[in-house]
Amino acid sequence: MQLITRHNRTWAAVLLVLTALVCVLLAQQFLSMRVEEPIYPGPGVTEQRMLSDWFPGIKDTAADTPVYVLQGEQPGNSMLVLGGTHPNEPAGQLSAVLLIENAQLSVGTLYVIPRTNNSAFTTTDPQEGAPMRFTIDTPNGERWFRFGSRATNPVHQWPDPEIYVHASSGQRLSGSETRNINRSYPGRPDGTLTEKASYAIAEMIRKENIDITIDLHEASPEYPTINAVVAHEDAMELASWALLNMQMEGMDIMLEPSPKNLHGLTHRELGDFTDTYAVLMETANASQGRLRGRTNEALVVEGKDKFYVRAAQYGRLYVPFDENGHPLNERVARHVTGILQFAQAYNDLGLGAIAIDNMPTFTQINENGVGAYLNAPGE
């Protein structure tokens, strides 16, 4: 009897130790999601601020996020680029980082937010099996970036209501959309954490008199609004001119008007509640879709998926899809080219002056890869 008891105690001790080790490893993995990927600002960045500078109500919260300012040598107009609205749409964040690490302004001012919903970078979407990060090869070694969630981390905002009622319009959506920052604009200073974050962005636009706001997104290949620009009615002329320039660069792209009956989105609410020209860009991201295979780092970066190839053959997609897929290089090239062409269209139409220099072209990013334009520490 004593031998059996000692045996049981030994196994209990072993199980206890193993359980403790598992808890430690899981805790480390959980805490690692709070670590931000390094960004190495280029010489064009003249100032780094926090979003709470424009709305102190988010200071010291998970909604506060860095804002990179690139002030031109000559005065001019201004543009805001929002990357990381949805951190499971990595081309937006990568495009913002490319601007921060490369762009130089000769005229006007560029504001860049690479982690628009900062909280959403600290989690992944439940039951999706998504990677927590992905890597990009550069001439100086690998760079890693966070792959996050479509919505604010529930640790930071909970519980979700059964029905989400958009504050300024009364629009009713699924309760989980209360944590989707792109359903929360123009935000509220006394609202949820997500609404406070979008309010801070709207306040920044108002206080800095930002002329153009470009929100960078990705969508699944079966989504109708894909490889497209969505523009507020006030920005349609600007978007049309920019679209022609993008097509001349070799991009196949559509233009969609912002729906007046769908509220909470940047292109609708920022266009209504501020004086900015508000537009949104979408690229084709297989790692978001419902028809995909395994959601791993290769799918995020390479954009290849045999199930989407088959779906294209059956005519079920809104974008061409073959064995080459839609890699991250292509998606970032589209966003960066769109940003540059919006600045050019603004100048061509005589609306003002913004000059963004030292950025790679659509062809260069596609041929050389994003990694060729990412900095190393100390550069």
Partner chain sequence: MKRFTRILALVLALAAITAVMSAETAYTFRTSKEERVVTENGEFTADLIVDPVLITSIGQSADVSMLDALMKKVGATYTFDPIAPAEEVAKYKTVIIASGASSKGLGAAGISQEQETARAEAIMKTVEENEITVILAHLGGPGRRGALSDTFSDMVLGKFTDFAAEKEIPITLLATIADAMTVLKDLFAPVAQ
Contents of the next structure:
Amino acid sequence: MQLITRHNRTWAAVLLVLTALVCVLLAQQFLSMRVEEPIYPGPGVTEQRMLSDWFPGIKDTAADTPVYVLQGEQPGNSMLVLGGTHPNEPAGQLSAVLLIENAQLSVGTLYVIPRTNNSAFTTTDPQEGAPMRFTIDTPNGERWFRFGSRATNPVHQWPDPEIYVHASSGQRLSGSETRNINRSYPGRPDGTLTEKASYAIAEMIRKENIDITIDLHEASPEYPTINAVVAHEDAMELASWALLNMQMEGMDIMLEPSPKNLHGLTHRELGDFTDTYAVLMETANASQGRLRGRTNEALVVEGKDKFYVRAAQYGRLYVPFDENGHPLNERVARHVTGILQFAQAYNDLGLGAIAIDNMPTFTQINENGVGAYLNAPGE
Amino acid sequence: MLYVYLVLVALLIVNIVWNMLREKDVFVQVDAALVLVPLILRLLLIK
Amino acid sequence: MKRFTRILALVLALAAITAVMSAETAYTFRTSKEERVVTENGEFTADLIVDPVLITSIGQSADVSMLDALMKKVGATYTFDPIAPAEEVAKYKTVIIASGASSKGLGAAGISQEQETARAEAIMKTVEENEITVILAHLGGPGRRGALSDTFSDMVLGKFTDFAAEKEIPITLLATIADAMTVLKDLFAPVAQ
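Having gone through the form predicted alone, I am curious about the other one (the form predicted together with the partner chain); can you provide its structure?
Below, the chain from earlier opens the complete complex, with every other chain and molecule after it.
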């Protein structure tokens, strides 16, 4: 079908003006994702630093990100919690925020990074139809959080290569994985923005002698490594002990060894290139799965999806999935419980001392909701 | 490499606008306008 | 008529596929929230255990690490070697084998599936020749019941409630891995934690 006119230049001018208007409107939407959600540190936070303090190469870049330090009254060992490695896996970020706003250390030091891939929070993944934000009800009103992308924003690191070659191992992956921070460890000081970010984290672990590193993730219900802990071989004993403790608290959770031939992940590379006990935790997130229905805020927060219920009935999933779904409350409860049990296991095994107090239990988070433990604005 | 790609995007935008002004079929002009949106946003490093 | 036949065949095929996919498993879970440990065909008692004891894995899933943690928690005395070869197994009187396949585990241990299969065959020959007591521990739950895992379990003893019923040997079923502590405490001298 054609519409031929003699006034083509006029039409072109009109369309260009409309294009400019659309660009302005869209730009407002996209740039709004660069506004950071507020976090209100609790009394346990003794210091707030930036990741660039340990590697100045990321200063004034999108990779720089806040690090919250909770130092205990008594000296002891240390733990690092990485939330927001993949910002489309919100339980990781929210669990980190819960620690920042509630935890108090009596022994040792806790480092928390709520937005590990800070750049990835500024965009969503293309063609996923994901919401930009979600809200959590709290007794003091709504708190909002961004729902970001799995990878660094392409406007911060572009173009992607055809093939991504992992620097230290030579492993070859799809070019888009160059922006996945969890394929970039241990990083490089002169690498891409994503590699610099992971290098900064590795430097922080080495310089602070961080004893345990826990990377918080989520996965789609059809993914086999789910409701699981993946542990580096050096951390296997610690992880086993922690898992038993979690099971005694009513959590059904599996243990997987970190594969030696898959490179770039925290549980492999941080275990190999630093002295930290490196583990990763996964929970079930329907909003990032391939079988999901409408991707909206409700799916992110409530975790209910009728298509996943049907898939579960067909035996196609690796987690149980019924009409109750897997709400964010349950997922955050699992992560928080895991973190606390890792600290407890570390003590029980006589490896060192770290004591994290004032955190809600698995049952409390499930029953009262995450919002009950988020601080009021300005608190 | 980033600047090379930005120059490529800029050239593409100029090319599309140039063709839009010369195109006589309005529907094709609309298509061109649609294509311009993501290119402009990428040139400005917004999206 | 030909088209009708084709459509009918397609509908029947789709119905059959749906029926297969919707079919419920025949297995009935014995354990529950109220009854977390269920033992059938006899009891697990301490006289089953003869020192020295070895814990090993067939399949190299991380479940063997869980078993190690459980044994530590109950204060048992044992040797832990997930990749023990048959000649090493021969030195023990009781072997607890954690069965369950994991490609990640095999890769982490630097073992191929073929090598693990050969090792399993050699171990089972050794335990038979030396009259070593074998306890099969499958702790991975339904998630650790793929084809390879089941093959390894069959190589050790057999799959699970059906095999135990047929051979009339004790089997304990657990609601969670942590519940294994109840059984292990009965088997090994309880020690204050």
